[in-house]
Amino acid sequence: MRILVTGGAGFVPSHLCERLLTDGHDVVAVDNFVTGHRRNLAVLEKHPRFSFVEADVTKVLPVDGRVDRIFHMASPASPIDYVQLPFETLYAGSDATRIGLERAQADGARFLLASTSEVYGDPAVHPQVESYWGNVNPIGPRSVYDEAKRYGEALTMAFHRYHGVQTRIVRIFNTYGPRMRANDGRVMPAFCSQALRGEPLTVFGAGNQTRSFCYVTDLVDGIVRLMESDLTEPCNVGNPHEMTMLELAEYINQFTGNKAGIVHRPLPTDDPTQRKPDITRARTTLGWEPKVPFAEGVERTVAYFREILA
């Protein structure tokens, strides 16, 4: 198939492009490098079935010729981005989603929206199941991301219901691996970078808040399976292995041999206290569950940050 991936120079989308090429497809990636990086395209650009278009997908999708699949992955997706790029984040979830859906409708293509566990906000239901409607602050500092994704889901379902577009929605939980940005504010790159520099790891609050970390190739496998499934309702894809931020900090310090310890800072506004996916739907409908052990994923991730920080 000929497949379009928006945000293709980003962390997860670049791994997705690599997987799709391995599967034998022609891949067209679009990105404007607001948060993506050219180094993420290095392994892709040598491939004869890969092409790249530099463009802002919130304004235009300048890809000639029909496509069979559209993976809408473009969006700033980290706490620092929400503060520095609020409008880019909002428009990626709204304008870019509409443009992508209109293209899917015109081409008769199948469309997948990369949504997020952040649609659940600071959840009152644990673990989070797809039927839970969430607990989101609509005007808080994180709302530009949370609400953009919630709107994107609503728009995607409207195109499915009223225009007959084949759509899929993946709710992505915390993901880690090579090609993350060292300074994007997410906990895994922050901890890895601080540890490799011999600095104390910054833990917010007491560190009791939890996250569940999925290695990027596992996530990509789930996304590909979802696209080719018959599931039109949202689907959680993530690793249900839950850990506190204090446990993660201690693990990274031990793994890297960092002796600088941990420093505590006040909790950010609206920081979710719990995050763990219920992946029953992914298991039963997609036959998917994560396979990469956490220790192996951390080893690969630390090796990547050691290289780019050298």
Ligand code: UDP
Second form
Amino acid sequence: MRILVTGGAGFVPSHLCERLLTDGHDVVAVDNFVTGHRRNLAVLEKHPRFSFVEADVTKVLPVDGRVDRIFHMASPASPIDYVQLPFETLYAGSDATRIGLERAQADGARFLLASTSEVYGDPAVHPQVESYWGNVNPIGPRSVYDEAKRYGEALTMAFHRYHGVQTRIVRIFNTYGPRMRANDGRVMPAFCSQALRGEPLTVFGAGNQTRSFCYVTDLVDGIVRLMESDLTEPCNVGNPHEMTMLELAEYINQFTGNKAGIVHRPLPTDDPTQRKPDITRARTTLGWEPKVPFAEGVERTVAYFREILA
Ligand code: NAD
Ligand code: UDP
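Return one more block: the form predicted in complex with the ligand, after the form predicted alone shown previously.
Below: every chain and molecule of the assembly, starting with the one above.
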């Protein structure tokens, strides 16, 4: 197939492009490097079936010729990114989703929206199941991301219901692995790079808040399976292995031999207190579940940061 991936120079999308090339497809990636990096394209650009277009997908999708699949992955995705890039984030979830859906309609292509566990906000239901409608502050600093993704989901369902476009929605939970930016502010790159520099790890608040971390190749496998399934309802993809941020900090310090300990910093506004995916739907409908053990994922991720920070 000929497959278009928006945000191809980013962390998750670059791994997705790699997987699609391995599966034998032609891949066209579009990115404007707002949070992505050319370095992430290096391995892809060696491939004869890969091409790259530099463009802002909130304005145009300048890709000639029909495509069979569109993965709309482009969006700032880290809390510090989307607070610094509020309008870019809002338009990536809204305008770019519309442009991608219109292209899917014109080409008769299948469209997948990269949504997020953030649609559940600070969840009152735990673990989060797809039928839960969420608890989102519509005007808080995170709302530019959460509400744009929620609008993107509504738009995607409307194109499916009223225009008959084949659509898929993946709700991605916290994912980690090589090619995250060391300074993107997310907890895994922050802790890994602090530990490798011998600095104390910055735990926000008391550190009792929980997250559940999925290794990137597991996530990508779930996304590919979802695209090729018949499922038009949203689907959680994530690893239910839940831990507190204090436990994560202790694990990373122990793993790297960092003796600098931890320091506490203020908890950001509206930081969700708990997060863990219910993956029953992915298990039963896609036959998917995460395979990479946490220790192995951390080992690969720390090795990557060791290399780029050297
Ligand atoms: P990332 O920032 O590494 O990748 C996003 C890419 O999109 C970047 O290369 C960026 O330059 C590009 N981009 C953003 N706006 C663009 C625009 N207007 N035009 C062209 N390119 C644009 O982030 P990521 O963590 O790889 O996230 C990828 C997708 O997965 C995002 O949609 C994000 O919301 C979603 N997601 C990720 C996670 C996670 O834990 N990594 C969790 C939930 C959802
Ligand atoms: N966090 C932290 N220290 C950091 C960065 C993040 O304690 O240096 C916490 C943050 O408050 C949140 C969790 O780690 O509770 C995950 O944050 P991240 O930004 O990775 O993703 P989120 O799930 O909040 O989108």
